[in-house]
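Taking the form predicted alone, here's one chain by itself in structure tokens.
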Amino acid sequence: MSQLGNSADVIVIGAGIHGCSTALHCALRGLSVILIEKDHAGRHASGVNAGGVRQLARHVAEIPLSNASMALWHDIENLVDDDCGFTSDGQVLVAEDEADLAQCRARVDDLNLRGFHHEEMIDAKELREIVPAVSETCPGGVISRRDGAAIPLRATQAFKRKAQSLGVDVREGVKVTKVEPDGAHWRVVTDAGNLVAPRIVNAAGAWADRIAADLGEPVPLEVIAPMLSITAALPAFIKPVVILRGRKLSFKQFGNGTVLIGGGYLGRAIRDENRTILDWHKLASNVRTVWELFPIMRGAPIVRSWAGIEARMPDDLPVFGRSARHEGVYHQFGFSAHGFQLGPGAGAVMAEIIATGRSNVPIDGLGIARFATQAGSAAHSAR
């Protein structure tokens, strides 16, 4: 295949939490793995997100993967020898008015009919018992009780370290420039030499579309920069993570009293320079929502704001599973700013597919083939 040290059973491209998890789970199945990262593990989306470990409010197509992942989160220390800062105080979707509450009820009823029962309606009284600081005008909401949060960079690094302890060859600071066939195998061309394997996993996040294009599977990936802010420490006033359906908000207080404010407001990502530019007007809108919903926060100073570089797909669903064109190629990207919780389970499912050819966890609707017609039409229009 190649010179000693530059071949393996599997090459994983990208060491975010997904790439690290897949590498770890492949190693647990006895496969040799090379994990390549152009920067360092967790440098982009996986290390700088809000850390939400959320089943709440997910698209139905993601729920089986999310359920599988949540089971691993609740046993995370046994998996990676680190609790990853994981706490499980639930996540609450707050309804801001009766129309909002009716939409919540319709969703929960639909999920129950599909056999999913992790989301539960709560009335105004229970909402205020769980989130005492919320505005009196909110009539209720939805809770997912096993949800919580973790520390993103700590978790990603824990997966990397555990993978390394099982023999995964982690190569950071190595940039992939091309992927191409090499007989019955795949050659991954990097700025530190060529690597060869019969199986490759494209977990390259905001850069994954370039690898997919090399493989003749172009996708309409958008590079985004979700922004976050954190406050100075406040007295403890909230345990669960709070999210909104209408106005965008994700809201979490840490044990040290600081409050993380997010919700998906976007800055500008310049991916080839590894940097982002914040949009202060959008950040102000984000903070204004907190001001209105949580009066206790009105005197809290914002001490820092930042953004990560992530990949979003047009349907906000990840590209996950086998290549539609090539044997031995697998895609795992485009988690659209809500992939952190899925990391442990997605890695386990991907490793199962690689090792056995199938998985008991349904991943229908997540394959790259769903973009084949769209990409082909775009290419034709450009001619």
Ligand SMILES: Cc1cc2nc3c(=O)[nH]c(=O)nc-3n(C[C@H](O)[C@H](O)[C@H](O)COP(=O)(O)OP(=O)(O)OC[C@H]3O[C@@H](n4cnc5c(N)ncnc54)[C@H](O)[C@@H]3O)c2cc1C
Given for the second form:
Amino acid sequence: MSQLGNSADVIVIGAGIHGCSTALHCALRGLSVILIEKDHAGRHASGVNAGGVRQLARHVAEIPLSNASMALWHDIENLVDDDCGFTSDGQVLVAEDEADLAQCRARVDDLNLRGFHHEEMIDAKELREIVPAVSETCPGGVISRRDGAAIPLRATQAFKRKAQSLGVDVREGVKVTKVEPDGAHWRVVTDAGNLVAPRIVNAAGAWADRIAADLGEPVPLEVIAPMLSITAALPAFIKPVVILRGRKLSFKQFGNGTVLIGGGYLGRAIRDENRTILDWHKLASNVRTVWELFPIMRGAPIVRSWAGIEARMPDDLPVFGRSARHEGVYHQFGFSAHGFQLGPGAGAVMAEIIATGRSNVPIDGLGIARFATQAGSAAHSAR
Ligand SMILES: Cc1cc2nc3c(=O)[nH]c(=O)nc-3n(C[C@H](O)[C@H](O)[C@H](O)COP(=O)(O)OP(=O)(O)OC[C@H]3O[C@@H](n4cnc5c(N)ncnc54)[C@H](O)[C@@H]3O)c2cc1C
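Beyond the form predicted alone, can we have the form predicted together with the named molecule?
Full complex below, order starting with the chain above.
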């Protein structure tokens, strides 16, 4: 393991999947990197999420980043020396009625016009071939065939380990308390001393608004706590990940038979205590939806429920790219409950921007400038 002292080419703040991936890709480009994490790599959203690796149903602004990431997921073992538990059995969006199906068709037509062809319509017959247990009333849906799922903590740790093997100095249990200019460089103040670098990446997840505010770029980040539940092992009945068009549900059966149920129901996050509080009423309604659609699930015991602490932006899109105010500052946060799939590709694109100043992957619409306010501008003068 490398120890770089108190300076490096790049300091990355936050060792979730995004910070670890960016650190790894910077190292692959020959940059020296210090990666700082207040807890341990994958302790938060990146280690406790549903593991969905999904291009399906993404906002068009993040599809190029998602495409870049999907290419890496399909070659993940070559990148991080671990398959991360990645399997690709597709993800299916189920339409529950004809109105749902019409909206699916409009979406797929729109994507095709924009040159994206990863989402395909399927009729009731194909839906039942792929998802035999689905309720007979569902008239069809959309499939993204290269989608799948991975094991979140294993994947995040694999990125960290590979980054370390390439010389990244990972400092866990170290908290960044302040970021400030230091001549032409940036001083990163931590509870274990000061560090300096010409370039810093804010990948601090649900805490990233504090770093951004320090830099005079306040953002309306909401701290949320998406919840998940897992059942006891059931006989194998489904391969792809399933999501609903109309209601909040995502649903995946693992190889060991257990079924992970999620879909965006929120508990309460207390970020300063690294703690979440579950909302059992909402979890019950989450499970009821599964029962209605998948009669086979009735009676399946739920063995555990949990939540993770995640950053959501008002437009549900990440903040990704250069600072709007400062040279050498980059933001990578606000993944709004769908950032796990984006991790490998976002790290590659961020490292490319840091090392070369540009990337061919379009990231228009994701910049922090969309949240610029006069209050923010007045609070800090640009360097
Ligand atoms: C329950 C749940 C289910 C989800 N399901 C999916 C899914 O199926 N598919 C999908 O694509 N996405 C999913 N997501 C979203 C996904 O997990 C996140 O978008 C993604 O992991 C965000 O990664 P990150 O690296 O930005 O943040 P994080 O993983 O939160 O990492 C940020 C890190 O920064 C550290 N940090 C913060 N402040 C400081 C500081 N001052 N000093 C040092 N370190 C600091 C934190 O401790 C943290 O470890 C889900 C999220 C949750 C919570």
